[in-house]
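What follows is a single chain, given as structure tokens, in the form predicted alone.
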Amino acid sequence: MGTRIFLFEARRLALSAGCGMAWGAVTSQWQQALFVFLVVLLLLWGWQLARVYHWFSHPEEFPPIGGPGMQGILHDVYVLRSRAMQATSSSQRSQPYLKESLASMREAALIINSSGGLLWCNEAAEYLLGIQFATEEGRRLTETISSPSLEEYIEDGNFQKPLRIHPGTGSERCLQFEFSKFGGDDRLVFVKDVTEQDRLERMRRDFVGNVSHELRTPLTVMKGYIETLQTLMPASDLTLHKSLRVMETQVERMERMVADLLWLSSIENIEGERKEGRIDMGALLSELISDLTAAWPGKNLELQISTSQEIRGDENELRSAVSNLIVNALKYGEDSPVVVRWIDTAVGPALRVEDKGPGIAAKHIPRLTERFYRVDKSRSLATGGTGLGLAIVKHVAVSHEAKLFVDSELGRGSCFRLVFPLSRMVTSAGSAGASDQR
């Protein structure tokens, strides 16, 4: 299209110059004649541009007729503008209908602009939030509902996850906010009262935490008595010694399970808090690999670091999550090498833990992060797993706005990927591309 326009205008310029020179040859004043023809050509171009600018300010009119190349461009612009105008008109026509539908809903609904000002709300929102739209129209939502978390949530503009807040000081009431686009830069906000659901979740977390804590003392007592009996029993009584060893193994397994439950309960209780610690993932991974290599001397464990990116988060939580992923690969990857990678991706830095073990059937993958879910119960019991490792990884991922992906195929191994968002990255002072390999 650009070549056609250039050639057309070049031919028109050459034709004007030729006509000017021909007229100049007849009148013996070819310079003046050439000048006049070129001025006429420039005036023609200016007139065409003026018509185009006029059309831009009056989109309802048809485009002006130009040359062969320009006419095609103007037609394409006209089609695109017509579609945009139709979409805008359709959106404007649908908004009253949508508002009528939202007004009759039992769920609270509001519409706010890009700066958070209240544009509209239904009666359910007035009742739930205690606002009067007639007097508070245009007022910022964060002024109506005092909550630092809500203000920060709106400023961040990341509405992928709903927000839960407890409005007021020491309030048991819990509200859930869900944002979605509405029109241009406006936002449609749905608000739910999830106080009962939040209360039940807190009761469940408190119950698990309290029971786990109470189990620690009797388990410690039982373990002490078992150790005492092992020293008092005669060495010749093999049956009793075998029974005591089994009891000791099960008590140790219960201790690990209680520790995991307490840690999981702790992570859940602080899941909504911001985690802004600066974590050098390369150093953390190197330290973990060193410890696990000593604990699993017969395993082939390899670390590859191809980025120096640091992230913001909680070091203890990340250490726990990464450790669980690697230990799972060591346990269930059988004798295959386990490769741990810290890499850059298009969506953010990522941790990859890969093995070439027996793999996992597709039907199990969606449930892997459920508590106590086991793909193979007999194998899990043999390895001493608690069934809580991947549940811990999932909660750590959520609290760090990361995503956990599982790629696995029977007979070809598994790959667990923990992908962190770009917003979690910290610019590293060190040089990228470092590699550590064992």
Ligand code: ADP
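This structure is a prediction, so every number in the text was calculated from the model and none was measured. Residue numbers count along the first chain shown, from 1. First, how it differs from the form predicted in complex with the ligand.
The smaller of the two rigid parts turns by 8° against the larger between these two forms, as judged from C-alpha superpositions.
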Given for the second form:
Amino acid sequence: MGTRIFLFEARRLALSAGCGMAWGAVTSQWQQALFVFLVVLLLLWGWQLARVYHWFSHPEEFPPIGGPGMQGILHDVYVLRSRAMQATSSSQRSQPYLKESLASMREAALIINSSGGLLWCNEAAEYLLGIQFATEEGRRLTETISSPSLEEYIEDGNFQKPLRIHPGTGSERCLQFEFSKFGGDDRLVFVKDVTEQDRLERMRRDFVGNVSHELRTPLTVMKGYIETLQTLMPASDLTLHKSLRVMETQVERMERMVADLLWLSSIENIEGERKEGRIDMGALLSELISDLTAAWPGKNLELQISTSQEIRGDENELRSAVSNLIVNALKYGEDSPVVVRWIDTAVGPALRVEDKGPGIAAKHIPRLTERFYRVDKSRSLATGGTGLGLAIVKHVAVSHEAKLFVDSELGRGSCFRLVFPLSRMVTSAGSAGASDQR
Ligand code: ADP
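Having seen the form predicted alone, could you now give me the structure of the form predicted in complex with the ligand?
So here's everything in the complex, that chain up top.
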């Protein structure tokens, strides 16, 4: 299309110049003639532009007729504009029907515009959120429900995950917001009161956290007694020493389990928080690999960094997820080499941890991230596993909007991939890639 327009306009210019020069040759005043023809051509262009401009402000009219190149562009603009107008009018036509259906729902439903101004809400929303629609129409939702997280969520515009908030200060009440884009720039919002569900989840988390915490002291005491007994018992009593060693191993395993449970419950407690630290994954991986190489001296552990991409996240959580994946590859990969890669993919930066160990049968893969799920219990116990490593990885992945993929084949090894979304990338300007990429 671009070439066609260029050729058409070039021809027109050449023709005008030719006519001007021919007239100039006849009248012997070719400079003036050329000037007159070029001025006429410019006026023609100006007139055409004025007609196009007029058409832009009168969309209901047909596009003006222009040259063949221009005509093609105007036709395409006309088709696109007609489609957009049709979509808007069909969305406007469907609004009354939608509002009628939503009005009778028990769940609170609202329609807000892109800046959060209230356009409509049903009775349930008036009741749940204390809105008086008749007097509050057009008012920003965040003026009615005071919550910085709701304000950030609306501004951010990423509605993949629902938002839970406790409106007001020190409130027990928990509301869950689900946003979806609707009718161009508007948003359809469903709000649920999830106070009871939130309370039960908190109780479960607190229970696990408290039990784990309470177990720490008796375990430390037991470990102390085992150590004392080991020094007091005569070295000749092999059976007793063997029993004490078993006790020591089990206590250490329980200590690791308690530590993992406490860590899991602490990351669950801050799940909704924004993870915005700037993490240099290359540096984090290099540090981890050098620590693990020192801790597993006989293993072949290799790091390949093919991107310098930094991401936004929580350093401790990312460190624990990555370390769990690498330690698993070292533990279960037998003596095979373990290769850790930090790479760029089409969907975002990714971590790959690959081993050539015995692999995992397909039937186990969907359950690997369940708490305490083990493929081979005896092997896992022998390697000191707690059964919580991949549950932690999954949790960290969810709180960073990342995805965990497991590719494994029996006898060929396993590859665990943690793929981060483009929105977690740190752009060269130092800010999140979110606004650019979404
Ligand atoms: P654990 O603490 O028992 O290692 P995880 O949650 O980290 O628990 O792992 C769950 C199970 O997944 C392990 O018990 C093990 O059977 C299996 N697994 C994890 N990583 C690998 C791997 N790289 N190769 C083979 N099996 C693995």
